[in-house]
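Listed next as structure tokens is one chain, alone, in the form predicted alone.
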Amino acid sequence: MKNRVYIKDLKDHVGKEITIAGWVDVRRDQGKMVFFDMRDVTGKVQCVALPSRADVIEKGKEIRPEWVLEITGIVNKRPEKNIKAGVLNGEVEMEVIGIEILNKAETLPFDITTDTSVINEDTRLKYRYLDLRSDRMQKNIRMRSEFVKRVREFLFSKMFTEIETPLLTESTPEGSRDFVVPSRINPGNFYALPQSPQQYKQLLMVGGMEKYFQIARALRDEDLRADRGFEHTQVDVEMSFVEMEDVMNLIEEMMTTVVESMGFKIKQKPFPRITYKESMSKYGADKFDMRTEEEKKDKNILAYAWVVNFPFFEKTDEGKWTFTHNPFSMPIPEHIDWLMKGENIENILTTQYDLVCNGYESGGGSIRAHKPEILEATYKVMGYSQEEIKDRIGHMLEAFKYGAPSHGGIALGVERNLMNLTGESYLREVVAFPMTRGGKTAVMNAPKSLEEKQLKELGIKLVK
């Protein structure tokens, strides 16, 4: 589109003939004149069709909300008494001299000019592309983009390298059920979608990358709830030659820099540190909200805290030991000997650190086991045989034999952090195309059955 001007920049073009493009927000027909507000990605502006332009008046009476138009007109200053206080571009309006209808719109299935959170969820997600036009959703998704952008800029400033890791990988025990993908060229075998880039980022440390990050997609087949979905995005970070304090200090600096630059206030700096035992005793959980009732009314206040000294292992329903957070974690130094001997299992603490904020777990990480014998000892505690250990993590044990540096990292949930920044209570409000509560995709109809031809190609038979 030639010489298109964004609505936010109209005040720089007073007295000039320019072209804008966007959606009709509202239309008001006042007989001799037609008024309508146009909306683009940057804001809104009032447009006026005057009686002196009969062709424009005729077209102006035809248009309806959400039609897509290209408007040519002259930018005029509004009279002082008509300036809309607090409205972007409230001091200018467009005198319309030409209207091109790019696309018409039927009546929308719900009103997008109000808070759409009260609309039935199935309807909203069926027409998510319309829901995204609402002011609240525009703000949420753009804030998500700004958060990720500022995180990237911070990490680049600290000499981190952004590296992508595979989406098709091996099924490994990481705490949740895997989503699996059948292999057509290897019938009867399956890939797994990553619950996290955990092993790959550790292998990158063995590869000498030293400082890695990724805005990573993670997929976990776990029960859905308000703050959890099948898919999520995480700021994934790993560093070589570090201890707990190094990782925690870097992330604390990053979160402080990012959220304060976005206009938020942090309740307490440096972030308070509380042990898992103290947290359970005081709050009854390992995630908590330290804000006062008065502070909770101010969406701009963020109460961060670190939780440390987690138990490494816990008992399963079958009475076996399993990891509480991550099997690749390192015990605290004074408990390494217990792990190697398989003693005092219930008392072993790990170098795990969780970042909590306003009642949500915002991120979690640990210092990793970088010696093969330590990782092997962890799997032995969990009851794995030597053969099973080799099958599950033999590639990691092999890699660690070739000069693996000490390393540690963290993953910060993008959606959880955006819920804190926006004040939203549901993860779906900060995701462009989220799942429904029942695990159905927005807009598209998945999951659904495959055609018989596809099943045959994959060598799969369904059991009814």
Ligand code: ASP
The other form holds:
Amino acid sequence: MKNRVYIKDLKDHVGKEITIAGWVDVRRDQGKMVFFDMRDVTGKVQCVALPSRADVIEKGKEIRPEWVLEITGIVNKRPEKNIKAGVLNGEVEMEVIGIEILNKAETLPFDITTDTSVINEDTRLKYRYLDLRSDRMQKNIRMRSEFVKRVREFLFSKMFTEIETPLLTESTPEGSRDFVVPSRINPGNFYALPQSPQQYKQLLMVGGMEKYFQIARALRDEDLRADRGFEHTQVDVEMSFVEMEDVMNLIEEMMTTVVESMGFKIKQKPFPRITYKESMSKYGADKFDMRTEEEKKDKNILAYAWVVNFPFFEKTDEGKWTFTHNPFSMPIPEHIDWLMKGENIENILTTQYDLVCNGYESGGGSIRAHKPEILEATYKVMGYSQEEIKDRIGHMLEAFKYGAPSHGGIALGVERNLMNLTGESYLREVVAFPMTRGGKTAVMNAPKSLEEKQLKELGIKLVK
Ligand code: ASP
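For comparison with the form predicted alone, please write out the form predicted together with the ligand.
And the full complex, kicking off with our chain again.
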């Protein structure tokens, strides 16, 4: 578009004729004059069609909210008495010379000029692209981008390499149900979508990458909750030659740098550390909110804490041992011996560290078992036979035979962190296209049945 000026920059063009483009926000018809606000990605500005321009007035009377316009006009300073406090560009307005209608809009199914969180979820998600135009959603989605950008910048400044890992992969023993994808060229066989890049990021350490990160999608077929969807994004990190302190210190520095640069205050630095045992006895849970009632009202305060010394194993309903967090973790150094001997299982602590913030788990990770015999011992404790171990993690045991460095990492949930930054209580408020509570995609119609031809190609027969 020729010489388009963003609304936020209008104040630098006072007295000049310029062009803006965007949506009609609200329109006020005042007899001889027409007023309307225009909105673009940077803000809003009041436009005035004066009676002296009959053609403009005529067009101005026709326009409706959410029409898409290109407006040519002169930027004027607004009279002092009219300047609305707090309104972006409150000090300037546009005297309209020309209106080009780029597209008309039907009346929207709901009002986007107010807080849309009260609107029926199905309607909101069916028309998510309209919902996204609302101030709050614009702010939330942009803040998410800002957060991820600053995380990336921080990690790059610390010599990390951003590496993608496969989406079509093998089922990982992360503890949740997998989403599976049928393979057309290997009928009867399935890929799993990754619950996390756990194994690949460890293999990258064996591959000598030393410092890896990825803004990774992770998929888990779990029951949907306010703070949990089928898919989520995590800042996934893995580092070689580190101990718990190294990872925790780096992530603490990262979170501090990122959120403080975004204008947030951290309640306590360095982040307090608490053992799982203390946390359970003090808060009755392994995540907690350390803010006072007063602080909870101030959206800008973030109370981070680390939780450490988690038990490595817990009993399943069938009375078998299973891992509490991550089977690839290393026990704390003092307990390696117990693991190797298969003794004292209930007392073995893992090197897991969880980062909590304002009542949510904002991340978690551990130092990994990089020696094949330690990883193997973990699986033996969980009752796997030699054959089952080989089948499950044989590739990892094999990889660890060829000079695997010590390593550890963490994953931080982007959505949960954003819920804290925005003060939102629902995941869907910080995701552009979230699912409904019933697991239906926003706007588009999934999941849905396949055509007979597709099923045949995949070698799938449905059971009615
Ligand atoms: N893979 C773990 C998770 O997704 C995080 C980690 O240990 O790095 O929860």
